[in-house]
Amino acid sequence: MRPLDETETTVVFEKLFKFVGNNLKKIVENPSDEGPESTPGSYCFRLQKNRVYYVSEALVKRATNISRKNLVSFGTCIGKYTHAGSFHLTIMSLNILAANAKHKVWLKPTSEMSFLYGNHVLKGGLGRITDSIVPGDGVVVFSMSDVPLGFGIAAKSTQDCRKLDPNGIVVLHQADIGEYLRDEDDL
């Protein structure tokens, strides 16, 4: 477990900024009530075995008592570095992304299951969409009852979605809560 270096921090923040925009400041400065201290601490990012964790500083202090070899996980795993060195957000970061999302998409109940099986979001399954989305933006996908289902990358802008045919792809799938069942051995 170690702090992220400057290049790793830049890569992680760029990926998070794609989804939360200026709300990234809220994530970094989020106060933590964990630990025995009466004053609230803060959260930080730590790297352990090529995975990036969002963890309170009080928990980091306690985790130093455990050897790196025996430490499996701590805090919220927000993503991991691949062998090629690129950074991918994992489904476990969904709660952080959903609370601070800049762009949102709501699905009709008929297309929720399709998304949870790993398929892209089609125009026919789109319930609502926030304004000012451009292609390439990070989008958090919700059900119509505001339950976060996953996240992806916008394939079309908000204006293009209005004149798109029902089978056109609106959001490219990246992660969904169905991965908890499909990939439970790897998480």
Second form
Amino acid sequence: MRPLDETETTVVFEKLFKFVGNNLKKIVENPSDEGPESTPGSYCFRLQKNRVYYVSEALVKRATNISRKNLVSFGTCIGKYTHAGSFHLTIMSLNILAANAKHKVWLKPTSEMSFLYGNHVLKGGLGRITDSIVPGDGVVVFSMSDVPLGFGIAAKSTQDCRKLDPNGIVVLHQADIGEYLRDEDDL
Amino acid sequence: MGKSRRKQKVIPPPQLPPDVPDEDIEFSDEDLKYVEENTEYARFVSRLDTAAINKQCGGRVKTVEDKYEEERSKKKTLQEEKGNGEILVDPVDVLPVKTLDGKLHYRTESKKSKLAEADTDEAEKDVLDDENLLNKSQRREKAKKSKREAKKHDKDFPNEILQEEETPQAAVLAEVKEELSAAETFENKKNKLAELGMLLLSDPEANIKSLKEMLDICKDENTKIVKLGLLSLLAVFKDIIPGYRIRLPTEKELEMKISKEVKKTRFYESTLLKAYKKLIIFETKSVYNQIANRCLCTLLEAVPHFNYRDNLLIAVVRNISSPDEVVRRLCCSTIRSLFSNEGKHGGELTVQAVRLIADHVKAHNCQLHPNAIEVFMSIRFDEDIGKRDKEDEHNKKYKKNNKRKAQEEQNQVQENERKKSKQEMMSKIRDEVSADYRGVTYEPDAKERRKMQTETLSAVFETYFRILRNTMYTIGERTEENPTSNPGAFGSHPLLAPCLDGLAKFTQQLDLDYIGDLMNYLKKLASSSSVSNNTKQKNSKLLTVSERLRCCLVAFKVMRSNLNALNVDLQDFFVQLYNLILEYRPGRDSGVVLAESLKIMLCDDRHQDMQKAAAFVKRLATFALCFGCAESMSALVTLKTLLQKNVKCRNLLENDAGGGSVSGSIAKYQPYATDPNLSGALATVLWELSLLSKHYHPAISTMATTVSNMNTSQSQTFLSAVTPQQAFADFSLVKESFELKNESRKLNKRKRESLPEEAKNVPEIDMVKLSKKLKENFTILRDIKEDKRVRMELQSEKKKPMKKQINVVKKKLKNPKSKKKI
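Now that the form predicted on its own has been shown, please provide the structure of the form predicted in complex with its partner chain.
Everything in the complex follows now, all chains and molecules, and the chain you saw is the first one.
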């Protein structure tokens, strides 16, 4: 395990920024109360086996005591690097993203299943959408009862969404919680 | 035969005997004897009036001219007798009076003030009716009277004028004028005005020239006269102006030969038009602001179809933002009536008026009185302006298709030819009929109407957007501009409020493309905060809390009316509202706007984010603790609605600090968080309710207890019927209607089902008792005071002798004491 270097940090932050915007600061400076110390530590990012983890400092200290090949995972894994060298956010970052998301989309109950199978979000399945979405923004997908279902990239702005026909794609699927069942082995 | 002859013949009077002097006549004896015997019977002879008999038998038939001469001579003698000051009134009109002596007294009139008297007679008769110049029936009576009198005077005048011709008329008139006092001239002019008015009203075509005279009166020096003149002209024009536009004849038409009637009408119309034009010009340049303005407004309202309405409109719109309130209000109401009564002027004036107002706003750089824009609220648009275009296109397409189909069918089937031709004939006839109908009706064509409405709409929105942009610029300048820049006479953003209201009303007509821009603007406006680094700087250019609330409100209204099956969540505006609730201050900001925004943004919203709803619930509870009854009540009502809608938020009612498993992703509540989504309110508890249940106002305490007793089961679907606005209005300080100690009192609203309705106690008797007691108390106090005062006076008067007495008394007292002691 090692901390991220410059390039890696920028890449990770850029990806996160698409989803959370200015709340990135909150993510980075989130006080954590884990650990025996009374003063809260903060969270940090660590790289282990091409996976980026979001973990509190207290935990990191203890994790250093475990050798590299034995260390499977610690904290929350938010994404991983591909062989090609690009970074992708995985479904396990949903918690952090959902809490600080800037752009949200709510799905109708009928189209929840479709999204959970890995399909894109169509306009007909859209229950609610946040204002001022720009194409290319990161969007977190919720159900109508405010359960986060996954996230994706916006294909159209909110204005264009209005004029779209019901079969147009609004959000391009990136990750959903159905993956926990489908891609159990990969995670 | 003989009789008839006799009748035909004029019997001449008997011939007189030859004239023999008396001395030559000889009497016979027999005659003398006869006379002496019958002296009694013969006495009449001596009494005979020979002259009269001569006259009678003179053979002259008396004619009218002789009579006339007699009278003339009589009058002349009378005149000579009584001097030059009097004129005999023709006994035809005024019968002579016989005094007790037997003398006949012919009525005379003094010559000098004859004119004045004649007028004052009229004036005396008319003064009674003169009060209300604008009463039609009275005026008609007056006209008849004046006509009758005119005729009478015509009879009199020839008699008297003949006599007057002897004296120089000019000198007399000059004397008359000098001697008439100012009041009499005033009365004269008033009466003249009334007369002319009546003449015009009774028969406008014949008396159209009197218009000119009336106009001349208006150019008088006396302000009152001018005002009266203007008003009477206004009344006259209102009645005279025909229901059609007058088109002056062209040169060609002038050259044509025309009948008398047409000539008459033409003359009438041209004079009417000229006079009208003069009047309008006069009024627009007039000094008498209020009166002239009133005339212009009434004319515009009454006859918007007539010529020169553009000039009228320009003048009225110019005054729409005048600092004089009366003028401004009148102009606004006129324009509003123009907008609502479109039938009178066929919609064209609406477009023009709106255009003019828009230019006005532009020229003054948005520094006008809000009333100027509020008139836009009375404009009504057809709902299907945009739709019809599409339908037309559709129809055209379908028509083309139909035509093609029809042609194909024709080629194929020839049997239907007759039918087709018949149908074509029918459609042709229908078209002709509709064309004729359109030509006759005064209403504009559907297409034209749509065109005008789109123009109006675009002008209205142009104004609104200009105002918005202007506000943006003034806010943007605050950081760079120096603080000495002053706001306009009407405040820094006077037009913003009516602009926002208008936008909320007309959003349905707005195209989707512009809504995005509008939203951006509103967002920027709503987020402009009044907190700046330089606290010394007077931030008069920034938006107040109420204005920002209004922006959020309008944004929501716009969004709601443009749903189009897509529910957009306006996150930024929620953030703004969240912060504005904290910034609200009861005296400075409008509570009504706050209540409205609470209702529209929170209560009416169909689906709420859990975290956000909880955040609002917590903040509203805190808000309810800080302010008076009205705000607390509205906050509590909103709170209740939110809790009823979002079942999960009811966890706030549980005494479970930290929220447990239902707290969501944020573990700790951040009270000062600016974003409701990140506040973590689900992790908190509504302890404010327990404080509120001990509120001094019984309604609030009961409401708080009800809310806290709401349980977390799903079955509770009972929604309260009270809106936060109502609650705010009910509980504002104006309607304070309870006493502190008395728990039992009647509540105002019947809709309050949850609250107990108890019998009215009698606070009035308490008041009476109280006042009695107070009275007694104060009378006693006053008596004591007076007593003291009197005593002081007495003491000061009798101080010296009293002192001595006292000393004496003291001594006396001392002595016996001393005696006693000894």
